[in-house]
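Single chain ahead, written as structure tokens, the form predicted alone.
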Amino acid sequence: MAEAVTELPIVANARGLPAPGGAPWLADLRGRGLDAFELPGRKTEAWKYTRIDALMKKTAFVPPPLIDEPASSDIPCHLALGAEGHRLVLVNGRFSPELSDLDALPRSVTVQSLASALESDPQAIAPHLGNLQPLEGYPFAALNTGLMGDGLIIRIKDGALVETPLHVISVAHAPGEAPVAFHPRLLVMVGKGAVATLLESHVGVDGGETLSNGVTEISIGADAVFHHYKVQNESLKATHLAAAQVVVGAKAVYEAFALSFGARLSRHDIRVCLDGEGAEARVNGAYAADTGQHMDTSSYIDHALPHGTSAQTYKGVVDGSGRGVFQGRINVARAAQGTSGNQLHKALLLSNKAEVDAKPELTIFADDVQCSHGATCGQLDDDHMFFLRARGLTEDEARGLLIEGFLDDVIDLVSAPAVQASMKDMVHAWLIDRSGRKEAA
């Protein structure tokens, strides 16, 4: 790690904290990650759209204090997803059992803070954590391994059936002045033949400039079924950066969604390795930036054994001097022959001082696949606009509701109901606030 990066404030006042967990393996483990972190700048290719050395340089992030914990009431729980769920939640990054519900969940479900595992029994998650995600090349995961402290673990058991989700909710919370910074690790275990559905909702308390940067990794045995919904409607002030990787067994399916309002800077990375025969991931999302938002996906599916099948769909609305970013690769190996991958982008451009930048693309190293990428980026079509105006609806209902379903048609790729539902209702709420702001201004 250059010198220059251990004086970055959100390192340097991180610098001489407590960290749970003394193995000699967990100390190497976040060494390497604090080594291999370097702050992407312009020409970092992976990074080029979506500028943050600025904002790391000259915002001095300190670690989240120990209090200050919000009442469950204070908790905005109309900004997360409304689907019912076992509730677990993390303030600031740091897992808090009150505001949980453990008390009902099913046998074939263990849950346990990242904290207490590292302090009880560190050996036992020792081949589990940090081996997924590759440092190189995901700085802000490599910052996460240097820093993390607590997070969650969650096991589902093999042949489970798990009918109600599990809803992880995290706050971000800044209850004084300093902007402030937190690193959750979230690893789940999904056992061969199991079914689940994860559920994720980011929101903020108050309003205070934070950051939230967050890994996730995920294992999915063979045969598994798993459904992986998020929502990130952090406050406007806060910086959103999120790396998760996934590794698919053979013929388990893996189902995503990542749907975006908040944050002035968000960035989802996801990696997904079909490591399988006849694995399958179906990775979808959806985006609406404003003025002052700026909003970046960036994608890889790894199809490494054969008969793999890969879909992906994401679509982003964009207003003001919004901006947003797609980059997505679908990588298929030698031997992953038989292989099924198809990418699509579609922006929707509502202002003229609206941008996007999108990057599909393809490597492929087998023979027998059937592969496609494409991205589009638009306005709205004068066409639909005066069918629905010559239909008594106002401009502002027409823009409305062109725009509702432009992103309701991606939503109903989520194939639990209640998920489905309850998205939509807030893109219909995102709308609602966006004509208000129209007004105001």
Second form
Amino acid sequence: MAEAVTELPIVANARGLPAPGGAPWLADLRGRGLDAFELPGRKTEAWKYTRIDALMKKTAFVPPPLIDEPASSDIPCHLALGAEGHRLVLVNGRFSPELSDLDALPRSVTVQSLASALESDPQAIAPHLGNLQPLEGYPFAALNTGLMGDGLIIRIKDGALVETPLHVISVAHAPGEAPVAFHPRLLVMVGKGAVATLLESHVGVDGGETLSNGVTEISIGADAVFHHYKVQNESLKATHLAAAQVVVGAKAVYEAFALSFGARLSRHDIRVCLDGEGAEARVNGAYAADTGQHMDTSSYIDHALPHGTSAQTYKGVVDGSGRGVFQGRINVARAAQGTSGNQLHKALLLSNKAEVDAKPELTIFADDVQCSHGATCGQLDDDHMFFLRARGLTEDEARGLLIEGFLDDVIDLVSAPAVQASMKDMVHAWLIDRSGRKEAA
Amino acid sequence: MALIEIKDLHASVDGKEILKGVSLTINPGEMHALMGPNGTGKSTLSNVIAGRAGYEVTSGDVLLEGRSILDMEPNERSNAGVFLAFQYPVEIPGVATSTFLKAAINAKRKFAGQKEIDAMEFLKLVKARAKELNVRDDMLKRPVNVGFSGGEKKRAEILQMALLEPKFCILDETDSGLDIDALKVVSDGVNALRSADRSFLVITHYQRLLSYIVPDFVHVFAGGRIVRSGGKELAMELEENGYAEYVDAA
Ligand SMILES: Nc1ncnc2c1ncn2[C@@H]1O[C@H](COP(=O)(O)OP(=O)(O)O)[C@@H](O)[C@H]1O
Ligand SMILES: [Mg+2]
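Since the one above is the form predicted alone, can you give the form predicted together with its partner chain too?
Below: every chain and molecule of the assembly, starting with the one above.
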């Protein structure tokens, strides 16, 4: 198996490159990452609904060329979240100081590119990098660990009230013939009692095939409130793999929302550990997949300590021959008495070729818990349709309004008004694109 | 010309005949009340007129201003001027009431070859009508009927009616579940819409509503058809004697 993996183009083509920062601990970490990487296949339970092995074997991914970056005007900003934020731009995983906007950052926030940190003071990040992300069970996070070269390190000081969100815009860009793969790494440390918001927009510049294989590690100190909103709007030639590892301290709140429209194949892995008493996680999302798209959300909420609360609601619209996957695991440790953990996945199928697989999994070792999970999968409601049509809407108009409402309903859980509004605009834009596609077909 | 003409209408659901020869002519400006026991087909009649799927019209016809509407899609009927205020208004999570109202107004405008309503005009219009019906601004922001009380749902239906200005309005048990204050608001709203060219079919179980919305004609509906017609005094008689004799007859 190990041999086969090193022969994969994505690994073989990356290997000869000089990696920035040669500290022994880093070489060791990268080595362990590559050693742990196994291409998930038919027998890999966690990936049984999302098959990626054929793509990885047949596509000759290369590391991004050191070309001139796209001009600021070439970045499809309309595909990114429209909310105000300090722009932090990654092009193919590399931090671009020119395209970013670090000047207005408040003093309570420090942002550094991973590459420069590894060069200037690698020892300072040694205790944090890879601290949260397990290598076992997360093959692509392991690959990221093996091949990572750049990304961002974001530190938010204790007690900081950061009003303007930090906005990471990750641009996937394959200007030449060769399919490009990159492995961005984000490390976010939120201090005790801090309040901050991180936005992530993943967009693609039109061009060739890309693979974004990101890992985000977030630690949230006690009593902090951290909002994390992500939009994945890459091109239909893109593959988007992302793993987020979040540790939430006592009485801290983590609120996340992930919205996906893009990529032909995407996998959003999120694992949240409630690692302090009374920690809270609100982890929600929505996706819209059409023909030629496969969207996987796999979440794992780990209640490690007492009186934690987790609430998850995901909604997906699947059209044409698109495919949606939701795997939601909640684990309640023996110590985690007084836990409340709820999870819901709702899918709306718009065609009879559309398909959704949902797999909830509850493992509970404490006895004083309130947990629930639910999954529904259905079509548009006939009574809703008739009501709207009886008010004069055509069939298409009524369907459009109901599909939009289905997604807007879960986007209402986003507590930042500007982000909520921007996400709803994106749903609206998706529907307009969709009716364009239907007319063209 | 009659505004609406229902001619010996027979309709079934799942092969079971529910409407068994309904005939009714309504002239412009008239207010008709349809009263009768539960489960006899009153809502079925309103659904068939509005064009809900699942009902098979086996014979007869429904004409609006002399044209059959039975082959028309529900939205075409709405655009032609038919409005049904639902007995059980549906809740639609995620669709803001104001968004829905705007879509409905624009659908009608598009049909009439007019351009879309502009945002300011829409706001002004909706706020004015909503105020008359005691529909609070926050209800307009909330999703359609979600979290509305029974009375709020019925007022929202009348608001839609006021905004779409239909020719023929069917009110299917709009009074059920309303307290006396809400009943007055709803009745005032309906009365304000009465005009020489607009007609109503008010379906109700109780005479109570008809002391607020005074009908020109009252029909007793039982066993899938109209079994007796009269003036508004018929409603009083029904209130006193109940429907027993009609249920037995049907
Ligand atoms: N969609 C439907 N499917 C099956 N049965 C129906 C449907 N609609 C109405 N019915 C049946 O038709 C009969 C009349 O119902 P309805 O028209 O609701 O009566 P009313 O409004 O007078 O109380 C009832 O027996 C009801 O069960
Ligand atoms: Mg009824």
